[in-house]
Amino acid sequence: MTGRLHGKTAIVTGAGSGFGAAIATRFAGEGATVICADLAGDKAAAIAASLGNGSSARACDVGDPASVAALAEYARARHGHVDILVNNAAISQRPKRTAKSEVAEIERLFSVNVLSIQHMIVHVLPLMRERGGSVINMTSVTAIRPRPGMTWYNATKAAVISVTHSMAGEFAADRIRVNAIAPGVSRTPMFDAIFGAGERAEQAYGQLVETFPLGRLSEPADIAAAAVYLASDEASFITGVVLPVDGGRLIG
């Protein structure tokens, strides 16, 4: 038996750690050839080396259109096409009152979390038009149920939902499906970036677990499983969907 993604080529951004690394690993396990893209090229290379299937890695700053153009050209030269694009790379912010947010920080959040998708539309989606494919944008449950102190991160993830809906309608004629996954909080490097380490982080972890009806935080494997489904032909009639993978956080 072949995997659900056999013969497909995928680009996964932010593939050097966390959700991206888990998605890249599951995709390869399902038969895909994965281009692991990450700002930290060494981390992406380490993940790609473990995958097989002709997978490879590229350093890429998704907020920089020239860097994304170079990634697309690499994919074109190496594979000739792209079947799956996972826009997973993102940055967060430390909790703070909205008035304390600096303009430069807000601009960087939108550059990496939102404008990066535009760069992918311009440079990568042309590689998908001949065969069609699947785009998966990573949003967050905080876009739907915002947490205090994260105003501009929440805003970027809400923008990703709107962009996903608009893309789904625009690219349907090209047989390119566009969906989003909304993870709950997970103990990934982004968690550490938000809450730091030590007693404060452990306190935050305990408080967050209590808000999840299923009694635990999201795991990277949970997000990867959802991504495999949305990328596969099993979801061939699904587009414009935002799938919460949050242990019931939205209803808790």
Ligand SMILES: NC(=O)c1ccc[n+]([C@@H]2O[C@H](COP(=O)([O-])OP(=O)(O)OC[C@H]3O[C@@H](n4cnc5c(N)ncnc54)[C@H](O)[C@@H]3O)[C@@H](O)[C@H]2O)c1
Contents of the next structure:
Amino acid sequence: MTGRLHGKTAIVTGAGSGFGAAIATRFAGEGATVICADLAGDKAAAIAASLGNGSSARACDVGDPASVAALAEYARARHGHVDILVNNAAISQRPKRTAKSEVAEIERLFSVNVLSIQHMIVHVLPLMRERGGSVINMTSVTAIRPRPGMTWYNATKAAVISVTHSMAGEFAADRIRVNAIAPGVSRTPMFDAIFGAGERAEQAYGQLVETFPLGRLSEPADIAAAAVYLASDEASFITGVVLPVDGGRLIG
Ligand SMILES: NC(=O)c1ccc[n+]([C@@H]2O[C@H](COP(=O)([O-])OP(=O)(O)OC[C@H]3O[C@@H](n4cnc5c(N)ncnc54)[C@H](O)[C@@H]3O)[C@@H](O)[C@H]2O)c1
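Next up, the form predicted together with the named molecule. The previous block was the form predicted alone.
First the chain shown before, then all remaining chains and molecules of the complex.
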């Protein structure tokens, strides 16, 4: 590790699992102090305990404005500012015909995956204005190249791309860069919850791999590496970009 984020303070949401845990761990390895935020406060605490650098954990429901306000206040009191915000926490949906989607489920998807970014804009971005910073929103290749059965999850991720572009334009004057990462499928707890376990799950993952030109699924480490780059000063002239980390799935 090379200290590419030395001296920076980061908030990573969904840091208790999957990509978020990998990003928090890489960030700390690069010298950042990380606030690991997750609905599952115990999982966030376990990750934070392994990080050092004065990193800490905070239970937070990103879909709840009061909970995000409390997270921001925690960051302000502890660090005074935030340099990096990774809006990574999200929920998915079980594959189904679109007509079978229920309004309550769609509303929850938009609340956690999209409206959460609004709460961050209101409560956390003011803590980035003085020094500038980097926001990374987690979208998905499914926003651009959808697979059937996940219509409303895909729609939330498409909205994240649009919000990223709008934010990049609006916050450039504050020297806050806003980019998105679009991962391909990775075998995190999110996907295991969709596919389950056993032979059928293995078969489904096997079929998925064949759709990735580079011949494998993405790994949390792939996503974390991209996040380090976008968060670091090496990307200081990059804003409004959606970076696919998908083994070529978009062109395959
Ligand atoms: N895994 C994939 O294949 C894949 C592909 C493309 C994009 N993504 C995106 O990457 C991100 C991370 O996915 P993952 O696979 O690591 O998922 P994951 O399910 O392993 O982890 C998500 C974390 O978010 C937390 N979370 C859920 N709801 C929350 C809420 N309301 N408030 C705070 N925390 C909450 C969960 O507790 C969990 O720790 C998500 O935005 C997801 O949509 C994942």
